[in-house]
Each structure stands twice: as structure tokens, then as C-alpha cells.
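Take a look at this single chain, the form predicted alone, given in C-alpha cells.
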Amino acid sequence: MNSNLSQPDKIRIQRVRLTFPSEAGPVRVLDGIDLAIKEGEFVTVIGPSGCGKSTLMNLVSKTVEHAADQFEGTIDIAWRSNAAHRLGYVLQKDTLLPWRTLEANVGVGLEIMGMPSHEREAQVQSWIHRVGLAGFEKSYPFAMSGGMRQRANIIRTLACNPEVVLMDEPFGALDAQTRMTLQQLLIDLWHAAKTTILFVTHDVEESILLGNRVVLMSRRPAKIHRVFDIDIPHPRSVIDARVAPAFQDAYREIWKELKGDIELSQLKNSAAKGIA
């Protein structure tokens, strides 16, 4: 069972609707999203391509401007302190600063926060060692692999001790072996810190391996189609979890629902073009 469900709500998304203008007329992207994410919960979001998963993340992070006639509903985060509202956002492509070394990149958030240099250096070295990047402290991003850069991208965010972390397909561009390594790293880091994480992915397997709950969004205009509880205990191994009965059951159920929605969307698109 998901023990985090007894915790208070951290993120509350209520009756959210979003419409974008277009040359063909208004396009409804989100159509009544209701979702509560608990303190310390790891929730993954999956759905058909283009259904609005990233748009929802951008609304939570307030990186999308929404005019009054386009946006309806409320999105609230229950911050623990008014003095330090820390939200981290990790994207698919790393956003490391090319003119900074690895250690300088990892410490940039702490520097902005005003942490004293000796304390910041200790924190940075601790995180670098924790994720197996020791020896590359003076390296620049161009000299590091994609997996190394994404590790740096993640710990740069986590080093700031955010209350909420949003992750939009952070492993999508990586090879299979690197992805598995970083999936396990993220599980271990979350298990130690119990940060609230909202994670978008296109990968059904990844959504189950990482999430305590999987939120399945429908095709556009998107609603919450179904929420799946993932009953795989922690500490969780990305290898062992794949053979767990709970993983197999969840995979079949999620794929069945997702596949049906994708096929229905394709039929409707074909009909609209006069093909079907």
C-alpha cells in the first residue's frame, strides 16, 4: 500500500481547464483536471502524445501565463514556509551552463540562495560523490556524456532542498542502460529525502517503476482518465520490480487503457480528414 496517502495534500489541482487560441479557433487542451498529490509522494503522469502533460506541469510551475479567458480552476501548493518556496523543475534536455564546470553548475542554485562558499562547496562535493561523478568536478558540460549531464542536472535541483520537484521526461533522450541507472538513482534519492515529485513520461514501464501512483491522462482535451496505485514496496529495485506481479498487473492495465485511447484518437483524426 502507498503509505504517503495518509499525508496531507501537497499539490491540489482542481477543475483546471485551459484553452489556447489558434488560427482554426480555440483549442481546449485541459478539460477539468482534478488531482491531489500528497506530501512526499512520487506521482508519475502518462498519456497519449500531445494530450497536455507538459502543459499541466508548466501550469503547476507557473511557467505558462494563463489569461482569464483561457484558464479556469485552481492550482495550489501547500508550502511549509512562506520564506522559502522552493520548486525544482528538471527538463528532458539538461540546462547546465556551458561556461561553468560541473561543480560550479551543481552549486549555482546554492550560490543564488546565498549559502556561504565553504558550506556550498561541502554540499556540492557531497552530491557529486553521491551520484558517482567524483573526478569530473572541473569538467565542462561539453566534456561529459548525456547521462553525466543529466545526473548533474538532477542534483543541481535536489541540492537546493526543494519541497516540490517537477520532472518532464528527464530520461527520454538517454540510452536504455543510462536510463535504468538514473531511474534507480532517482528512486534512491527520493526514498532518502521523500521530496514530493511529479514526473511526466511517455514510457509505461518507467511510470510504474518510479511512481507510487500513475496518473493516466486521456487524449486532448485531457481529463484524468484513471489513477493506478502501484503496490511495489520500497526500497525499490528497477530490476527486481519488473518481475513483481504488481508490476505485471499494472503494466497490462495501463497499456490496455492507453492503447485504447490512442487507437480511438487515431480513428477520430482519420475520420476528420475524410480517410475513415
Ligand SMILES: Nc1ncnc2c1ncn2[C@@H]1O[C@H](COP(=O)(O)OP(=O)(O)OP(=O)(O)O)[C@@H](O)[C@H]1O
The other form holds:
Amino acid sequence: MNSNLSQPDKIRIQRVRLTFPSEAGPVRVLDGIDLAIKEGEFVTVIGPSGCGKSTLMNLVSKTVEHAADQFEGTIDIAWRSNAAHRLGYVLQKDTLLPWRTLEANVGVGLEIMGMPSHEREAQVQSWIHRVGLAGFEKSYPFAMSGGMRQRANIIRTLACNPEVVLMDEPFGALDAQTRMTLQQLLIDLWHAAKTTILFVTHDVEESILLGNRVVLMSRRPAKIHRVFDIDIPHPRSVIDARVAPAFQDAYREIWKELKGDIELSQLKNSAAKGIA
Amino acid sequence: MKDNATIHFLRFGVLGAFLIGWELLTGGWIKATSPTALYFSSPLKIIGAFQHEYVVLFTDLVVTLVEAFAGLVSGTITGVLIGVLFARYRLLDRVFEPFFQAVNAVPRPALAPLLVIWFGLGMSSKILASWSAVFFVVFYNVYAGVKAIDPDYIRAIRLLGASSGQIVSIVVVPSVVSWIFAALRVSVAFSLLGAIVGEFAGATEGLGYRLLVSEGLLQTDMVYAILVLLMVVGVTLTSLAQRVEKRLLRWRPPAVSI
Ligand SMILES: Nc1ncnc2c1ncn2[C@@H]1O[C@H](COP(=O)(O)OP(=O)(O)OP(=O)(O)O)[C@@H](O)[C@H]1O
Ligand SMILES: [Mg+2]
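Show the form predicted together with the named molecule, please, because up to now only the form predicted alone has appeared in this conversation.
Zooming out: every chain and molecule, the one shown earlier first.
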């Protein structure tokens, strides 16, 4: 569903190349990434392990500095504000502070923003309710399940109302059922707020269920191999979307590309062995 | 496990049997004039010592507690400051580590006479002895605590837009505080130990001093009274520290028993 073609680009990644120094010489990880993401788009990124997905997210979030000779290209984000919390970044491992209760953890971003506590409490309460954590406000992280913790971890970021949210395999460590619940939750939250989301996953199904577009990266040195438009209307249901024809088409297409990639790499491996 | 009431009942039973046995053995069968009375006193005589000497005992107790408390506070503050500094600055850590280990290896009682030579018979030498016992406990705990702060917490909080100051107040301070409280029980016990040891080395007041004086005068009842007092104080303070620790460290998962 590419109805927002008229929207301006929110994130523009152009000719991004990145090389890591290593003992065996420089390793090129990203090899010319071009990607434009519209305001309010939900884009998912998949690709083989180690191809540089997390690296790309780190670059977009500007949380790591790179020497000029290692990094080329530009990453522009059309910010609407100057606020420190305009970008949210959710990692696979939840990083709730163990000495804070659930509500104090969810409110930490708002606290950093300097929101007065009575306002904060109301907001935190409403977020906790929305994700079904009511009743656990005073619980500490050690007494919460992985799914509960990740829920809190996500709303802690969303509560700050960021313009752009980056998510790096946030559901990677969860069991299938919890994962589905959280996928649905994320779809609903996105549908309500229309935040721009860039979401990394290694799960093909997840990438199609969540994304308006799926970006498939090639193995290292990574380029963008293909981009798939996913024409499943919103609001989606994770159960119904799975049986939508658009889902199945995309699933088949993506696997076709991935299979090619896998066979190619096996070919390369056996060729390398043959020489040795 | 038996229910709590039974356990308490049995404990009182053991205590009662011990006290009655002690009283009978020393008061009844062994004549007060016999030399054994000098060694073992008796529960009633100890109570008598409390009755006669409570003013002295109370004043000495206050002195010792003030010394220990001052040592605890100063030891904790300096331990935290230097612990954080060493954890943050690798150079300091690498240079001073062997010196700290060497000083810490000196048994505190052996240090006490020197402190008395330096600072005299008054309270300051006791406070310093107490400080020297507390400081290292807190220092090593805080040092380890700061080192153990998960860098992912700092990264995540920074990603939520925190300034460096906010990172300190939201991540660093709470973790350091939790380590201080984890060390609290030990540091309370050590502060008392330091004060008593300091008083042994030379003093004009305090429970340690009174203990030495009573020993010299062969006032065994008084020696026992002081020991009982120290025991009560020690138990009270450490269980108080344990309460505080439990309350403030609620967020830690309960320890797994093996
Ligand atoms: N700081 C670094 N220094 C050197 N090499 C690095 C560094 N960070 C990442 N790499 C290398 O860059 C490549 C890409 O890493 P990245 O973490 O971005 O992969 P990924 O696509 O997120 O993988 P996964 O799906 O397993 O999470 C890897 O081969 C990794 O070894
Ligand atoms: Mg990764």
C-alpha cells in the first residue's frame, strides 16, 4: 500500500559505505546502501546474519562515530524538532533498569524529558493499560516474564513520542506466542500513531506481517538486494494477514531470493574447499 | 521446616537452660570465694553490674557508638568517592592498586597503636581506626559495583535522550547506592570493631577502654556486662542494617538456595 507517495522523505540514506578495520585488513560491511523512507512508513529490513543490519541502524541513530576513511555517504533525517528524544531505538535485549519498578521504568524517558511527575503518571498508566500490563505497576523486572519486559521496553521508548523509531530484532528472544501478541500490539500502536519505523528482523514472516515495505539486504558486503511492497491493508491482524494472498506472494518471492543467496553461498563454500 | 512459633519456643528454651545452668553452676555449687567465680561470673552478678554501673556503661557506650558512627560515615563517604574515581580512571587504579592491597593487608589492631601515637588518646584516633576498617569494605564494593554497571543500560538511557548528568543520576548513582547497602552490614560491624580496637590501644573512655580497666581490676562481672552490651549493640545494629538493605534492595531477585 504505497498511498503516501506524496509524503516527503523522512529518512534518506544515500550511497552509504562502511568499512571496519580488522586484523586481516579492512572489512567492507556496507557497500552502497540507498534507501528512502517516507514519513509514517513502517519499513522492515531482513538479510543474512552478519550482513550489517545492526550496523546500519547504528549509523541511522548516530550512536557510533566512524572515521572519515571508513564511512562514506549521507544519512539525512528530516526532523521536525530538536528534542533529544526525537529518535527512539529499541534493542533485542531489554534494558529495563533492575532497581526500578515497571512504572518507573516506563516513565524513565518522560522523566529525562523533564515532564512533571503528575503528568507523567497519567501517561505511564495509560501506556501500561494499552499493552496489558495493568496490575504489574509495582513489579520489578526480575519478577516479570521476557514478554512483559520487552513490552515495557518498547512503550518506554514510544511514550516519548519519537518521530522515528528504530527496532533491532526486538522480538528475537521471545517464544512464538508472545511474539505474535507483541507483533499485533506493535501493528496497532503504529496504526494509531503513524510513527516512522525501521524494524530489523531475521524472520521473513515477521518482516511481511509488519512492513509496508520489506528491504532485503544481501550478504556482506551488503547492498540492498530488493525492496518488496506489501499490499496488505491496515489495520492488519497477524492471524488474518498470514492467509492474505499478498502475504503469500511476498513470502514466496522473498524466499526465492533468499534461496538463491543460500545456494550461491554454498556453491562458493564448496568451491573454496575444492581449491584448498 | 517447623513453623516459626516452635522455633522461637525452642530458642527461648535453649537460652533459658543456658542461663539457669550458668547461674546454678556458678552461684550455687561453686562458692563465691572460689577462684572459678573470677572466671565465670554469673547471670545475676552481671545484672548487678548493670544496676550499679549503668551510668558509666551508658556514657562509655555513647562514646563508642559516636566513634563507630563517625568512622562508618567517613569511611563510607571516602570509600564511595575513591571507589568511583578508581573505577572511572584506569591510571589511578593501576598505579595505586598494590598500595591499597598492602595497606589493607595490615591487620587493623596492629595499626591502632600508631594511630594513638599520631592522634592521641581522644576520639579522633578511634574514629580513624574505625574509618580504616570501613573504608576498604566500601571502597572495594563500590569499585566492583561501578565496574559492573551494564554498558547497555547507559547506552539505552542515552538513547532516550539523557545528558551525562542524567546518566549519572539515573544509572550510576542507583547502582553505587545499591552496592553501598549491600556492604552495609559488614561495614557496620567493622565500624564497631575499629572503634573498640582503637580504644584498646589507648583511651580514656569508651567500652573498649572500660573493658581493659575492668580486666585490670579483676572486675569479671563488669567485663561480662560489657560483653553482653556489645553483643546486644552488635546484633541490633546489624539487624537494622539488614532491614535497611532488604528494604532498599527489594528489586534484587531472592537468592537461590542450593
Ligand atoms: N565494531 C566493529 N568492529 C569490527 N567489525 C564489526 C563491528 N561491528 C560489527 N562488525 C562486523 O560487521 C558485520 C555486520 O555486523 P552487524 O552486527 O551489523 O550484523 P547484523 O546484520 O546485525 O547481524 P545479525 O543478524 O546477526 O544481528 C559483522 O560481520 C561484524 O563482524
Ligand atoms: Mg544485528
